[in-house]
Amino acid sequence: MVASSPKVISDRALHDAELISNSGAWAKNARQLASARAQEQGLPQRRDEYWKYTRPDVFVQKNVALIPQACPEIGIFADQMKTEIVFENAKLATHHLPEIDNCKIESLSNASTLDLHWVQDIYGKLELAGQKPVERSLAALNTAMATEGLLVHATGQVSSPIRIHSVSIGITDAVIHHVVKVEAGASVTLIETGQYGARSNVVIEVDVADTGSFHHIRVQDGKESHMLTHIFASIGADAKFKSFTLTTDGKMTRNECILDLVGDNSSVTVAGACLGDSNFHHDDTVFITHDAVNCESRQVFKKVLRNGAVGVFQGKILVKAGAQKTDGYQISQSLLLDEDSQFLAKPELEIYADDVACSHGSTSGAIDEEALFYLRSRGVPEPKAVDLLTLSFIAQAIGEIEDPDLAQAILSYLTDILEAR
């Protein structure tokens, strides 16, 4: 995440001679192509349509005041984890990657030195496809500059989740790129916790083949952190994609999810919840393209904001001509715990097929006074009553998690955070 002028990305920033010279043939080609498109696109500006609610300044400026902080261990999923991979200061700290039945895990740093690798068919390719109709130059910059990440290749049913936990101690910038390939009939669950750095640029590319299944859970926490994430995914016929993100802290967070349903009878779900307090800005930007018959997509986002926190939701469903029997659902809601907080929403539908069922809704409101009075009249203290109503509000988003044990872990984690506050 290095920039010179507001719109132009410097050649030196994009063409790291040492990085290119140390790359194998496939990585060199992918990085050079990504450099070229990032240079052509330039950096995002406040006047850009999809950045009007979130200032991109912190993600594009070279000399920006950041406060690196130690990222504590997140006590969540302890009972569900058998496979954990640790990143420390944006570097892979797990020296021996685990061997798992039906799944091979490799590091980007090692694979990028080879001339041939299966990842060459995905790395940068899904990100490139996701550049239209909206340019995402910071994702292209990630493809060009990332030196570390995981390559996950699922060839069958992976029995237990794979957790990536990142720990940062004083590091400022982190650029991470993960790639997941799910073969036909295979399934895998990927969990992300922690933070890579004070300012993170993270890209995940996911290719789900026919009848495959990919589940993703992410927990973001870091009081002074600035997080920019992109998920690019292609979903084949009869395949399933599910992603849930919980954000409980952070100064500036923007999560983008760009999904393309390319096979008939596929389904995707993107859900998220956040608790925002004070100097907190959280942006969920989702773009789902239906390009096949009889596909389903769901977007469910809940934001709880107080003390001047800001929440943003931009969600679009694009139904292409011929994508008949599409079922697209989108809901974004905020719970404002004071008059100083803001929720900015931009739901969109763009439909070129006539046999579809698409809907979107967005609401913003305060605590239900009647419900609050009911709880207090039964002896529940007001702070506890507000916590209970907050959990009830968020429950719909958590309910999109398919694994009940993981959903319960999220709920318990949220309960602890609310009690601590």
Contents of the next structure:
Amino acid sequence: MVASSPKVISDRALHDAELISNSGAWAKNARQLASARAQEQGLPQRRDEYWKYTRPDVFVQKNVALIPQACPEIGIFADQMKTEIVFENAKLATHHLPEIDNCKIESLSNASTLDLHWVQDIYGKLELAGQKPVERSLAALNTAMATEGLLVHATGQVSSPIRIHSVSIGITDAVIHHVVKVEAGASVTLIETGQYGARSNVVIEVDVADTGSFHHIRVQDGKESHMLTHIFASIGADAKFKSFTLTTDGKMTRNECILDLVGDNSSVTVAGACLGDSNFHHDDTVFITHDAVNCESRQVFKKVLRNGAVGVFQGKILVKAGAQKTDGYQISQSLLLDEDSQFLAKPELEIYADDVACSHGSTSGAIDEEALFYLRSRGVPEPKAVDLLTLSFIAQAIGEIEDPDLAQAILSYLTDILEAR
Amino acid sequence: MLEIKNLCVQLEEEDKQILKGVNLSLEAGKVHAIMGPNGSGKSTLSYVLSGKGGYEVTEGSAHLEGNDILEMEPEERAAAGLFLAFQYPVEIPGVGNMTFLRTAVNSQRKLRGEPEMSAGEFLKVVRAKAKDLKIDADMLKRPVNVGFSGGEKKRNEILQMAMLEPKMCILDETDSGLDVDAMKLVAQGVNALRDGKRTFLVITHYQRLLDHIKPDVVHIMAAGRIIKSGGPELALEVENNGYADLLEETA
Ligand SMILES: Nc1ncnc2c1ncn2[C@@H]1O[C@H](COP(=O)(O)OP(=O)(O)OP(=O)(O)O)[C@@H](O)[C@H]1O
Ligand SMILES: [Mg+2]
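Next, give the form predicted together with its partner chain, keeping in mind that what was shown is the form predicted on its own.
What follows is the entire complex, opening with the chain shown before.
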């Protein structure tokens, strides 16, 4: 089967050659380096330990005939959103990017010819830093080939969230690369909804300076879509990073999150919840490196699976020597609504400091019969009772969302989805 | 209201018979109490009546207003007017008490083909009833029974009962874990629901509750059977002498 997913990158290199040569100086340089990096690494293979539970095939195959499905416009966050940027078929459909206080937003396509120093220090650099200890060549490829993305520079408190909504009808591949820089004392919330393409490769690089704060919420709901995402973040001292992803649909999803705690007294959270049905494969792969003192990291993942859906979790906490007073927490749980569904988890701890508190746990379970009977005995029909218990199960992950209004919006959205299925 | 005839129940998993021919006839508007030693089958009876899984009815019947409830799903029994206040109420993290209550009320209404209660009306009613039971706004917001004290859980059961307005209420040791004042509150809650038609089956170990909720009939259950029935004086007898004499009488 190796033949169907070659390790060498050939046609792709030709394809990005053009894109690279058309880029401005800094972008050209970053893309060339990334391209060389990807070429050297080669594409992920099924036999790679790192892709043990998720077949990379669909992300690396050349000629895939994937049919993008129109994503229904969802009412989620309608009340909260003031700043919205729309992508259509992986291109910016918002031509005049909003001007908001304490924040500058540029597009990647435009900026690659501009002399943006702050982006040059991040674009491809955090991705490169995240290539160890395992190679993530699809992220390097993204850096080389990304056609669009947003460059968000927060220099102070950004009062309302920035929402990116994507619609794709008629395109297969989307390669999107966002860069976020949060300056000292600044804070910004980025929300992603919709789908960029039938097959998307999305990278977000986030640099959070000392005392900065970054929040990210993502709703993945593309029907037939195949989504590969990477977040690479570097977190300074006394800073905060929180990311939450809700996945309610999609055939194949792999969300990778690579976080580096490089400054003292910071806290990071990566949380996610998914509702999977039948032909659904959902992989969360997280790598958190503690390289500073007195930092907290939390990973909270909840997967609800039925009709043969598959959930995967690979999560690692690496505590480097000297990263004392580290508080690491990791929980990954699945609620299997039938016996056909499957949850595969690989939690890992690697600790080189001695004054550290790390806990991790992973469970798989069915619906709690006692609770189900309790609800039914109150007149709640079984399907509705299962929905309530599903919400109950997911609640902890939603609880990781900082902003109560956004958490409430996610909860209502989820309730509607459950009711509709 | 509720007619139980020769109800025999065993566990589905193992060949163990728990109820060995229970007969009870509960007339509309009456309060019946069941007392009996630990493990005699009181909770089992309440579970089987409300439709919990894991039990197999091998003989006998149970009819609520003439309808065979043993054939119904638990939610259908609830919609038909049966309510069980649990001996051990279940905690449901992440689901707000209010959401739970409203879902329950409206689910039952839907099953009965009645219009749903509006959010505004629901709020008004639930606030008033919670106040009577000294359940504060915070407890209504918190996840169902999570972090509630034993007594709070029991009061929460009575709040659910008050909201659902069932015809047939089974209270399984609702008094256990209650302090003296909470016991009065709960009894008041129950008495407020007594309207001459609503029927109660009160399972308890203590005469104390029956001082507040006056029973019409007291039954003694032992080893899966009702071994004796009588007036309120029977509860006093148990309180004073225990079950030894009664068990001997029927042995
Ligand atoms: N699911 C079960 N599995 C095993 N044994 C059971 C089960 N349910 C009930 N029993 C047994 O059946 C008997 C009756 O139990 P039940 O809970 O009905 O008693 P009870 O009268 O309510 O007691 P208590 O006064 O202590 O609440 C006990 O011996 C109990 O262990
Ligand atoms: Mg009992």
